[in-house]
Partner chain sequence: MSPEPPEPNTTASGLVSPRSPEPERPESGPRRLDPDDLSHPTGTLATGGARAATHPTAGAPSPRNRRTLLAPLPSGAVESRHTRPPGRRRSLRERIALALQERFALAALLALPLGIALAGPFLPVADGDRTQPFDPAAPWPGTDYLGTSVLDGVLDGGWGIVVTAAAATALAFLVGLPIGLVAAATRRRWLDEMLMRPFDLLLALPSLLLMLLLASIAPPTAWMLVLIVALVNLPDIARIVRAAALETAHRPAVEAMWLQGESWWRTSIGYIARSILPTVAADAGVRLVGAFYLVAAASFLGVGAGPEASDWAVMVDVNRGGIFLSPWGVVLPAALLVALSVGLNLLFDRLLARKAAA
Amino acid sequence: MLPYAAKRIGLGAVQVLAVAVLAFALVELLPGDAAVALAGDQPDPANIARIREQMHLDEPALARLGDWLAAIATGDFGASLVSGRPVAHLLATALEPTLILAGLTLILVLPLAIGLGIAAARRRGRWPDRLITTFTVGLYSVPEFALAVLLVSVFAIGLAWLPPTAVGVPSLLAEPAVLVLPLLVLLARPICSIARLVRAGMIEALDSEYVAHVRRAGVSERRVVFAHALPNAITPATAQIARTADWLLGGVIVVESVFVIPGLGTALVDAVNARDLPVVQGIAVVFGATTVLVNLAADLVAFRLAPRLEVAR
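Taking the form predicted alone, give the structure of this chain alone.
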């Protein structure tokens, strides 16, 4: 376990470094003078000079890359070109709403998806299985943006049961009703994909010789399902759970934009519109590091549940 974990941690560090280098390369790939491109459609000479000085564009690219990597290693992402505030402070402010949304989604998605998968597998071929399968396949095909607009139209505008946006709400936790529609959108696709994987894994596990032997030993069906079949069934789903966390990084951008939630997704959209490249670079590094860490955790969990994977790797 430890050698495998050390190898994956080393690979993860290389991946984070690669994401940081790619984020830095955004400036180098800008056509022409990067300071002019970042200054906007009507660049002011003073603003161009300020951007060039702030981003050290007069220095060699490799020197700037080394200084920038050394700075972000200490948590210094530079300063915003628009507000002048440290990027780290902007990210810290926007991180809380995103963590609340992503955390609640991950907390809710696992019991709901695993429960649906088990229910479908135990009644395979019957109407509950067909109903769950039809529902998950149909819901998975609906894009996040379309589902968000539909839910707002029905429950916020039509029925007026829930607030349509988070405008004027000081904190998401201060008014939980604001979280209902965004969470429904974020939960829809992950529940469908994980539930189908758990269903397939449960069917295979319940049909295995191992489970048949356990049943012959007189173990109760409930213990057979949850203590013996389920651990083997959720092993293939761990990778999908990691991909769900990755997907949340993209899905939260859409959700925060539709519901006007001031999180990292909204900060990224605003930074792109304002050509605030230091903020875009900082968010890209945060998203990349989060993706690497989530996939690392998923690999370690999958390895712990099925150590034979070490042979395949």
Second form
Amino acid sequence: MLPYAAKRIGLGAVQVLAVAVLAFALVELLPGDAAVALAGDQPDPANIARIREQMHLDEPALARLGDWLAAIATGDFGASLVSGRPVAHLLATALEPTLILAGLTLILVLPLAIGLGIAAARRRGRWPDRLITTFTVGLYSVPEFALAVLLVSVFAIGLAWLPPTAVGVPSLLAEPAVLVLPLLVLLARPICSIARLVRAGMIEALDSEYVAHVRRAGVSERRVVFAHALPNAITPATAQIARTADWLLGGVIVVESVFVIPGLGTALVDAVNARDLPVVQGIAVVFGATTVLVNLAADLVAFRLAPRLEVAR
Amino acid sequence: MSPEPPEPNTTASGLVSPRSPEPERPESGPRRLDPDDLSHPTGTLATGGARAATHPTAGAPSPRNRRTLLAPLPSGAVESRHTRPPGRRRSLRERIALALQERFALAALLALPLGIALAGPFLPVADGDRTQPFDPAAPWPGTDYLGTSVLDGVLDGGWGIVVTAAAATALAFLVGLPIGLVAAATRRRWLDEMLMRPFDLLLALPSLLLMLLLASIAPPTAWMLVLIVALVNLPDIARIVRAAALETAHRPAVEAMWLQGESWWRTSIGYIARSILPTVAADAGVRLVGAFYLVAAASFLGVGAGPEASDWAVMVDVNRGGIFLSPWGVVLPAALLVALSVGLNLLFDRLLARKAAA
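Please supply the corresponding structure for the form predicted together with the partner chain (the preceding block corresponds to the form predicted alone).
Following is the full complex, with the preceding chain placed first.
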């Protein structure tokens, strides 16, 4: 376990570093003079000079890279080009709604996906399985915004059961009704992929010799499923759970935009549209580091569950 | 044994890992044992036999039933793997009817959005005059935020997304296929590492984030979107091609060709590339759906193909403000996007399942 963990953590550290360098390189990749490109709609000389001075564009790139890495290590992401507020401050205010959304999704996704997968596997070939399988295959990569808009028009406008957006809500947790539709949309994709894998793993496990053996030994069906088949069935799904972090962050961006939730995703889209590069860089580092960490955790868990499968990365 | 065809409607059988035993393998013993029976080991044999004998179809002299009836169960039969709960049996005719129904449903799901997307721009529709935005009095399906008919937008809006996604997938394969192939076929380890390592880093970033980052510095044109989506899909394609080609590259046939002094081109293109084609074709469907998802999401977030382009995703975005007044301007394009995505998913899953069964 330890050598593997050390190796995997080392790779994770390199990945985080690479994400930071990539975010930094965004400025370098801008066509032409970066300050002019960033000024965009307001190309007056004063504005260009301000941007150049604020981002230290006169210094050599390598020196700036060193400064940038040292700065983000201390939590200093620079200041927004548009509002002039420190990026770290922007991130802190936008973090809470995103954390609530992502956290609740992560809490809900595993029980739901595993439950669906087990239910389908135990009724293989019959209508519950066919229903679950068709749904999980069909909804696998439906664009979240389209799904969200359809749900809004049915449940918020047609039936008027739930609020259509989170506009005017002081805190997401204060009004849980606001959270229902965003969570449904966020859950759709990860549930589909994980449930499919759990179903496949469960079918294999339930057909195995050891399950036949524990059944013959008189073990109750519940124990057979949950204590014997499930731990073996779930290992292939662990790697997929890591990919979930990827989709979750992508989904959060879209879902926040549809439901007008002032989180990191909304901040990122606004910053991209306004070419506010320091903010884009800061959010990219936060998102990238989160993904790397979740991947790392999932790999370690997968290794712990089944050490014989060297999870090649 | 009995020539029972595999049940045609277990659509996801392709998802079951190849190691899992066939779902229907009537080997020996009581075919359908209840797990409840099995939890009482002493009663298993008797119950199993009795069940087979009293089975409604037991009167028919099918080979399987005769065997269960005549030969007492060997003790090894209990060791059989058929311990899952009994499923409802369907007759062959029922099953064919069901499969046909499913096929029609799938065809309808796909044909409608795909037909509108591909043929829509060429349909002659009378250009109505602009009226007021989100006009509730306008004929179905109402007007959009500019006051033009939603129908116009729906007919013209699919083409861009579908073509962009297809082009991006094609481009990604055009680049990813050679990279994966070279990485697998080379005998120099550093070349393999150099080609594949950068993708590990790309994979560490959420794809939508990567796309937004690239779009933040690139000018918003349709070609740029194709390039970006292709780049986002590239790592997965290169990895899958490499994995498939690695397996092929270690076959004795390749070793023999290598020893014979066949040229590198003949070995890698003529043999390895050709033999991984089925794997690549199966993967292409998944990639196309993924590219479609990314293109639609990018358009919706406003980093897609310029502001003047009006595709279904952009329609959903810009007409959102009037969803209370004229819901069809949002619901129609969103429903088409969902239908197309679901249809493609089900279609490719079905193709994969058939390939796995073959």
